[in-house]
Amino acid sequence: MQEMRPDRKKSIPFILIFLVVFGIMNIMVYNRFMKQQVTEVGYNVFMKMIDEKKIKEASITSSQIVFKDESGEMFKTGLMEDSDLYERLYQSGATFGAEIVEPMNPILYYGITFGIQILLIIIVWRFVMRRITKKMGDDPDMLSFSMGGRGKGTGRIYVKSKNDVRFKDVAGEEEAKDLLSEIVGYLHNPEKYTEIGATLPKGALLVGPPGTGKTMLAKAVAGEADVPFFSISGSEFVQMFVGMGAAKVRDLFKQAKEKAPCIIFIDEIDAIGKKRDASLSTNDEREQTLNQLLSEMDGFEGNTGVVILAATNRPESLDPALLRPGRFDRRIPVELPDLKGRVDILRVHAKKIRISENVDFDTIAKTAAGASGAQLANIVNEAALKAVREGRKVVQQDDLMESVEVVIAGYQKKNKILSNKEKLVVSYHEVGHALVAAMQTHSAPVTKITIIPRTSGALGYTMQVDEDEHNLMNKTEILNKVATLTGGRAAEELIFNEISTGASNDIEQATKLARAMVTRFGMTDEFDMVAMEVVTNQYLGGDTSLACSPETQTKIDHMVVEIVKEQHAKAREILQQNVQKLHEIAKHLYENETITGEEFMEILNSSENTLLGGQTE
């Protein structure tokens, strides 16, 4: 690897600034401490001051007399023939004989001190530059390519170190690793590909939800290829002054070409790669930066050995010119991990902590369905923290299960106390969800019911875990899920003949599912397979917007209301038919605050009937 040296020419402005600052400070010091005025007076004034005994010190030379008064002010006068001069000075109490040195000429003094300061600045500057250069050459983990001038980049370049990220450190994304392994192979052995006429892919775009490991995959490519890895965020190109972002792009690619073969990784590329609009402004900084990026990516010659990796969770917002082959030849999805991927990720992170041998990662992975790699790493860490809080040195299964709930619903709010009435309502509400789910064929089995408040705001929740991984949901499954979501409110209506605010989140989710059935999934006879809704930002929660006439929107609203009402009635009917079990399970939950799926099924399958608090239909 070539040694990376700071550009000394670009250090000249800083040296000049130092010199100006030191000069100003020097003038201030001179005016305050060094500068003294010597007042030239006539010999008669000198004689008068002797008579008035105002002279404190005097120095007589062959050509002049220099003297000071009591305040220290300095005077001088010409020498005249005066035989009694020394006697009068003695009688006045003045000190004389020692030479009084006149102050140095201000211009001469400033010139000498300024020259000394220039010399000191040069010495210090050379010392600092040598230390920086030595540090950049010796650091095995990171070299910062310093951008001294305006418009320079602030990227970081990672080179080989003892703690390299490799593909084995990235679990749950096997397809993405397979696609990226070809890039690694090309960087290792380009002749193998050039023999057949293949060229190195210029770029690969990693797309997926936050926390799925896009940045780690890019680092793993650099670690496997054993080449320099330039890392920079898209937001670092965005500058207030027009042209600065483009200059940063030019400098980044210049550095990369000098260190080829290498990898450039641009995180959150949507910050500079957004689609260009029809704005009349031709001086837009973001657009100029994008144009420069497009030019640099297209300007590489055949086999320069520079590969560009970029990551984003908003691929739909990127400019088409940026996505075309020749710039980004590959689009690599980095999706949420499946069941096997979650197990692998948990095992990778579990190696970093002390963990019990009997931990069942499959059960934890099923419970954490839909979690990203970052969330799974957080689950393992939360489990370790819980073990430490409880004074144990080994993480157990219960710690991991509790940490899943912490990530999903937040910590337990131990200081939040529910009244007996509220606790009773929450018990029936949560059991209503669980009972409706259990009585429907296509609903996921209940694994836990709790009425302990959480920091997310939930006063309780029912956890359901699918036995198998599902990628598709049919109409019946969606309707059953809507019915399960309405089960809590249905239980409140059935038992208390009253409703509470506890179903707000259930209502939101049920409405969202019912609307998706009508507008996106084509599950109604009215609209058949016509899409009435457009989804954007699919990796950031999925914002939706209707794409239909106002009249059609009115029909959609009516259909959504009908679907939710039908499933609400269905849930109420299920609970009506199993009201004794509702009382029995709610009683057990009220007394214990938390029950497991096994306890729930045991009570559900038993023949005992017990009423809670004398409540009846």
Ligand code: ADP
The other form holds:
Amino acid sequence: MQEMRPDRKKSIPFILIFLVVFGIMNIMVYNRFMKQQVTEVGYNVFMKMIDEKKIKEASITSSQIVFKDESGEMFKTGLMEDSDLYERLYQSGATFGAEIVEPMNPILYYGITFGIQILLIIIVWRFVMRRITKKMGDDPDMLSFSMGGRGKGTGRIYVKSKNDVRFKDVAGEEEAKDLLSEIVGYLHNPEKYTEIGATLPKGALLVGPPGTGKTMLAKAVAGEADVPFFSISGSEFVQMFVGMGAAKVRDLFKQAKEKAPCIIFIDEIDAIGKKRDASLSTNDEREQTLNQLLSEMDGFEGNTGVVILAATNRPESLDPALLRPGRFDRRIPVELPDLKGRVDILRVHAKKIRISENVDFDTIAKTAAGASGAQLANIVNEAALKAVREGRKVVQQDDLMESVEVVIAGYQKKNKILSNKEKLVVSYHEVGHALVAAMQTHSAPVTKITIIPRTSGALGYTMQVDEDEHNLMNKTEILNKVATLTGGRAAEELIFNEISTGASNDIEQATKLARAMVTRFGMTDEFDMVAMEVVTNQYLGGDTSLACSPETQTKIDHMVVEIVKEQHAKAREILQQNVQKLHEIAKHLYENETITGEEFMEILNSSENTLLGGQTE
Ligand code: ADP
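Form predicted on its own done; form predicted in complex with the ligand now:
So here's everything in the complex, that chain up top.
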């Protein structure tokens, strides 16, 4: 959303055109006026002009003769005794009579033309202003509502009034669409609901991680129901108009009621809807805004046709008063898309680009496990950009696969030079992961190993892609994953007898998993099914906070270390038993920098005897 002065900017060309037209009109009026001026000439001139047949019209009154020449210029002369005047005028072909040429009173003439001009100015101005306002209404970003109360006329918020997002553009989120289609039905045909006495929820809260299409869904509701869409971000209530949040909420609702049926969409509602507490650091501005929002929501009847949608990725921080029935009583989860959802989202976005017919969206969606809708949209766009960079006209499978990696790990860092020794260490490290993964059951197959550095800082990575969508992980799978994560470090130890900083990310992830096993998943005998940690930030990184005594914390730490240690030892053992393969694959990787899952499996299966002893459950 943006704030600008559309009336000023947009009217500049109109004003310029207007000034030019006004100028031309005035010149014309002046010329005409000059012609209305009557020049006094002698009778001899009059006679000469008759002889030369230059007179077009003449008016003969009792005291003077007023006449016009061919060009319309006017003259007058006094009336003289002239017996054959009429005869000569007749012979010259002029039109003459008593009141043929009537010079206009200059004051009257100027008054009339001036009046006409003023009238024209008013008409043109009103026309121009109407055009501008209409344009603002049509422009999705520019329907404005001015501030009420204290800030009347001092601020503007721009909202989307019309948009063409439909449910079909939002792929994957079927449950959310189902829940929202009731609201669409209501906006279309409120009588159906009022007849039976039902009141539709006043507000629905869209909850989910960033980039899952919450804003899009809200717009799609407006698009499907074909109603205006007022959109404002929660943070703007507080930031843009400091001290005016409450007034703005009031005004927003007033405007919305006037435009009903319509949709109010408040993005990032957590910015104003945070829990009110008794701490000293309360933000008065925010509280007032929230109180105003609560009372506005109470203040209008459920059937006025105003539906409030709000989005947040921090539902746990919202004030309970907002969530009680009669306010945002409907909560619509908008989760990360599953495999089918990802395929659908990729297809929706692929329609916007020129793409090869034999692209396999399924494989791409599997590789991009855990990606949000926004990331998938980005993947498609990155692929199109890559195709253009490479001078192709059509996007291919490879472009999409590469852009999945770009979105996950960043661009390839072509100019980052690794020393040969470093390259060797990274090769063993990555193959260490891959080998440990391959030697365990319940591990996702390795699809790619690369030692090309990425802008994310990774010097190399091993890609594992699950064949099916995974919703649950059992204990064995988690333990195997921890072992796989420690595989890189284990390979370094085994081959170089030295350890490096390259494993920091693995360490972080392995610890997180092991910790979750103990504190949240109830996977230890010691704590059984007791939660020691609660997730406080489900959709933004999954931060947790401990809910146990300091003694228990110490115990948890010990247990986490034990789990990781055990898996690390297991990984080392697997590698030891397959050290031949480790050398072989690492050498191949070192030489080729990237190897595919098939190549990896080929080398792995090429001579069986060294391998099979390492299989671990
Ligand atoms: P949110 O509000 O949840 O953070 P947005 O609705 O702003 O996410 O989505 C950002 C962009 O991501 C959209 O403009 C769209 O291109 C893409 N996107 C997200 N989810 C979907 C989806 N389910 N289907 C299609 N595109 C999506």
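Note that the structure is predicted; figures quoted are calculated from it, not measured. Numbering follows the first chain given and starts at 1. What we label the rigid core is the largest C-alpha set whose atoms superpose within 1.5 Å from one form to the other.
Asks: Please determine whether the C-alpha atom of A569 is displaced by 2 Å or more between these two forms following superposition on the rigid core.
Replies: No, shifts by less than 2 Å.
Asks: Rigid core fitted, then: does P320 show a CA shift of 2 angstroms or greater between these two forms?
Replies: No, the C-alpha moves less than 2 Å.
Asks: Aligning on the core only, does the CA of F46 end up 2 angstroms or more away between these two forms?
Replies: It does shift by 2 Å or more.
Asks: G197: how far does its C-alpha move between these two forms, core aligned, in angstrom?
Replies: The alpha-carbon displacement, core-superposed, is 2.3 Å.
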